[in-house]
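Here you get one chain, nothing else, as structure tokens; it is the form predicted on its own.
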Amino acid sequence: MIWLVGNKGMLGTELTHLFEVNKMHYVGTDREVSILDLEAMRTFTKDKDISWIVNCAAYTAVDKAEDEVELCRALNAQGPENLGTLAREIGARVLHISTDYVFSGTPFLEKGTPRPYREDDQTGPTGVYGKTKQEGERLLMAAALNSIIIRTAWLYGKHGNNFVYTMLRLMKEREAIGVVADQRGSPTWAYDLASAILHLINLPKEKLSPGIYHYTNEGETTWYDFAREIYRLGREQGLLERDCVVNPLTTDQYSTKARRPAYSVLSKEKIKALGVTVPHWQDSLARFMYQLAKA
């Protein structure tokens, strides 16, 4: 049986749908079983034969985290450690979702050109959110050595607030918007990430080595060009009925409490070697926008 923790969020809802379509034996929980309460978790699992714990629960409000340090650390570090402790006790494996924010945002260079972050590259988070996610990775692996960690970035999807929905709303309301053009990363459709997770947990145990893996959609872009593509597809699909000018901004022009990584591109070679499909971000965005239009 799979225990899906955080089943009501963007990724958790996608996984719930995939588990049901594929007739997976699973149970999902949200806040009714707190990952901060180890005894409650033990009580919940004592009559269940759980082989996988998939953790989609996290504190993800990057700016608020700068003021809510303890709560952020509890959910992003203590929670994964508790899940690792429980998994070790009941003989299960944890698959935990982490983030590009564990890196500094300063890329490593090869022949003077930025290269995607690899799983074993040195981390260097700059804000509370990234630091607590990094700590969660370390504490989980210390508690349960056979765990799987998937770092992802720039996630969007059907369920919950995300960049695509925000851009569509602003483009409907305004004649012009400004979007940061000096931060690079890879937009990632939650459905694709959920599909990758399903692939991994269905692999034979001996083929899935413990450790860290990266998954985002293929390719890279800026938030500005991501927004321009959302606008183009929105007009094409009839989701936007009027013109809106998308203007480029610098990070300095769009101040936030927590610093965003200037570079967030992740290498996917390790996970692709396991047979995981990685669609290009533009193809996945087009599919997502088509589904929105049909809905």
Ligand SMILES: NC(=O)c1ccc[n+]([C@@H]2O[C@H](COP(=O)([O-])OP(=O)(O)OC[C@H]3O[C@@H](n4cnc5c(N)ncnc54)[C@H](OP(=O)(O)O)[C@@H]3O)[C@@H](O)[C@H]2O)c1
Given for the second form:
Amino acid sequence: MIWLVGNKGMLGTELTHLFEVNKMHYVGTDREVSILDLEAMRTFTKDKDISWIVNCAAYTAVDKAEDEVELCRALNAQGPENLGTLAREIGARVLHISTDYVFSGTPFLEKGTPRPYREDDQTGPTGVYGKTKQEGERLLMAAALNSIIIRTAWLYGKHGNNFVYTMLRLMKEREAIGVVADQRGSPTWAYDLASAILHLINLPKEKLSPGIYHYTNEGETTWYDFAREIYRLGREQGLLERDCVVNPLTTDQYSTKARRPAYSVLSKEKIKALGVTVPHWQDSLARFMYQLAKA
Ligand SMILES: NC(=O)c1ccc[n+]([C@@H]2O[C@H](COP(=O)([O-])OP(=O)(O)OC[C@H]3O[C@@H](n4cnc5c(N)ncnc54)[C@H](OP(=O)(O)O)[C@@H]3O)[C@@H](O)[C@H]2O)c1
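Could I have the structure of this protein in the form predicted together with the ligand, to go alongside the form predicted on its own above?
Everything in the complex follows now, all chains and molecules, and the chain you saw is the first one.
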């Protein structure tokens, strides 16, 4: 049986949907079985035959994290460690989600151009969120060596606040908006990531080596060009009824409490070698917005 932890979050909701559609044998929990309470976790799993623990629970408020260091550290570092400890006790395996924010945002260069971060590249998080996620990776692997960690980035989906919803709201409210144009990454549809997770946990055990894997949608862009594509599709699909001008901003012009990585494109070669499909971000965004328009 799979235990889906954090089933009410953005990714957790997509996984719940996929587990239902694929008739997987699973149980889902959110805050009611806190990943900070090892005893409660032991009690919950006592009478269940859990083989996979898929962890989507986390502290994800990147800016607020700068002021809530202890809570962020508890959820992002101690939580995964607790899951690893429990997994070892009950003979289960953990699949945990991490982030591009573990990297500094200064790319490694190949022939003078930035190359996507690989799984074994040096990390160097700059903010509290990234630092605690990095610590969570380390503590989980120390507690349960056979764990799987998937780093992802720029996630959006049907459930919860995310960049696509924020842009659509602002584009409805305003005649012009400014969006950061000097940070590069890969928008990722939570549904695609959930599909990749499903693929991995269905693989024969011997095919899935423990360790870190990267998954985002294919291609790379800036927040500005991502916003322009949301606008184009929004107009095309009738989600936006009036004009809005999208203007480029620099990071310095749009200050946030936590610094964002200037470059956070991730290499997907390792996960693709396992047969995982990686749709292009523009194709996935179009599918997502088509579904929004239909709904
Ligand atoms: N969102 C992104 O852009 C992004 C990018 C890269 C990586 N990631 C990673 O992807 C994963 C999923 O992200 P997401 O955006 O789906 O997160 P999310 O929507 O914030 O979901 C996290 C869930 O965990 C729950 N939770 C909070 N405290 C808990 C506790 N003590 N025990 C159990 N559950 C608890 C939250 O409940 P409440 O809502 O009530 O707090 C929420 O339902 C995370 O590991 C995140 O770090 C996200």
